[in-house]
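Presented below, as structure tokens, is a lone chain in the form predicted alone.
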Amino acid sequence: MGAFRQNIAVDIGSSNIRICVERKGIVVEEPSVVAVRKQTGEVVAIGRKAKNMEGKTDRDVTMVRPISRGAISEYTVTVNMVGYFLDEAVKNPIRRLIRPDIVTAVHCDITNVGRRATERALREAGAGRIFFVDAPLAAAVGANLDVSAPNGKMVVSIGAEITDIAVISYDGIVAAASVPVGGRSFDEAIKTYFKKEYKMIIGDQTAERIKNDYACVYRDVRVQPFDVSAFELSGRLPVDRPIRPDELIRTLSDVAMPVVEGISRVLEMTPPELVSDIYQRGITLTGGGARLAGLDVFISKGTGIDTITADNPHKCVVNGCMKILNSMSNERKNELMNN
């Protein structure tokens, strides 16, 4: 039966879950959210269907985001969510009999407890052999960096709630750190800005849309004004207000500054020879949070190191996981399982 096992990569993020299947590519890309009935614990909807229900259901239905800061916070909900999406990805009635080999990425600072919880949840959701990869290493492979080379590469992977920063050489992580900043940090800053400056209340989805489509973290990157429709804090009346992208620069740059500081800390931990490589070769940004306009320029100016954003940065981790798993022989997999 082992000869029929599929290779599957699973990236379970705080904001989204992505599943990549061997020879098929990414077949699942959905929000990591589950609608659950409070009284019974019954799962009402999962993923995009659940997110579309947000703010539109009765009080008995609550939205659960089972992954918090890269770790499982709601175990049973996570099992239900991952199992559901594995069924969607494989669509094979005997998937539970021929359990796939699964690789998943973990943050640099995950605890042993967190790792065991993730392994147990994947196993319960239908995984066979389970392999872990450090998220920055997976991101580097997904960004097509040569991680096996002896020179140093720096990858900054900006997720929904955590940014992983790592220097990679010879297929391993030489120095790394995690910063509690991510895409949602920018969303919250945008919401706070509108509440403070304009006495307007905007929701999570509106803040995310502003971040992705209009906002920037460095001057002159985006200049086209845009309109925001929201409720006034007093009176709760809907209003439309024109906004300039540069209004948000100060707010968003304050959020991004800890990432620059984290890069400096990692460089201090890195051998001088590899630091020299990084100054020559630059920094690569990955992760969904890397799509914020001007963030690469902001980091480049703050560190003095050329910074580029990888193609499709939000898919780098799952694609890297898939490449790593596909490169493993069955003997190598067995060896890792026995260690």
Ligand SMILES: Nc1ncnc2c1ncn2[C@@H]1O[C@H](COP(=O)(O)OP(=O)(O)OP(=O)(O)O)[C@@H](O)[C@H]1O
Given for the second form:
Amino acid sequence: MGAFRQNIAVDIGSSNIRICVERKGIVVEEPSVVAVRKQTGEVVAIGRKAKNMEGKTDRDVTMVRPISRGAISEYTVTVNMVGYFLDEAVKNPIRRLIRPDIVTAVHCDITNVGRRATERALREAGAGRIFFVDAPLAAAVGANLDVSAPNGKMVVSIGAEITDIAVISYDGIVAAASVPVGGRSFDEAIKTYFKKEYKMIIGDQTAERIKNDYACVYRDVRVQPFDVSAFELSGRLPVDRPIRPDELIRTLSDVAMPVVEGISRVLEMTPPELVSDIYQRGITLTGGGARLAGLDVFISKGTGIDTITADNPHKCVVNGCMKILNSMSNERKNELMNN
Ligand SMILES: Nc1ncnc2c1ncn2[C@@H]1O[C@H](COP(=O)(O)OP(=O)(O)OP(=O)(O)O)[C@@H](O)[C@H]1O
Ligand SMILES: [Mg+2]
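Take the protein just shown as the form predicted alone and give its structure as the form predicted together with this ligand.
All chains and molecules follow, beginning with the one already shown.
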């Protein structure tokens, strides 16, 4: 029976959920948000539909982000969300009969309790056999790094709330650390900057748009001035304020600094031969947070090591998970299940 099961990769992040189906590619890429009615717990909308409702619904509807810092914080909502998107990904009702093999990635510092909760949630959402991969390993495979080669490679995977830093050699993680910084930390810093500097209140979505479309964390990477329209603390009407990208550099680099420090700590834990490989080969950035303009230059200057951002960095984890699962024989899967 196992040999007939479909292979599916699921990356359940604190900002986005992505599902990749064997031979089809990524079929789901949606915000990991669920709109829930407070009184009854009834699910009103899931994913993009829920995100679009944000700030526009009556007070009885609340937006739940069921994953935080890489772990499940709202169990039932997670099961609903994953089950809903698995149904979207595999329209065939046979999924309920022959449950798919599912691989998912977990952050370096996940606890046993966290891992068991993820396993149980996936099972309830319809998974058959479940396999875990360390997120940095999945990210490295998704970034097309040769993980099995006997040399050191460093992957820094920057999500919405967590950054995983890892050195990989011989298919395994040699040294790793997680830093509680991600794309959302930059959004928060931008909100604080506008409040302190201009007494302006901007929302989460505006902050994220400023970061994604106009800001940079290293000088001269982006130079085009832009306008931000928002309410002033004391005013009743929105005002337009012209902003230069370089004003935000100090704020954003303060947020990014712990990533550079984390990289140094991981290098200290790494055997010297592998460290010299990393100096030669450079650091690879993955994760949606790595798309912040100039972050590769910032990390390169901060560490003295060449740094490049992988193609489609936000898709590396799910693509890597899929490749890993597709490369496993049914015997290998059974072996892993029996361990
Ligand atoms: N063009 C961009 N520039 C800067 N940041 C971006 C860009 N596009 C996406 N991001 C940020 O990437 C983050 C989402 O990345 P990703 O989808 O990898 O996170 P996640 O896997 O859900 O989170 P985590 O792994 O921390 O649980 C968001 O904070 C988003 O704002
Ligand atoms: Mg992620």
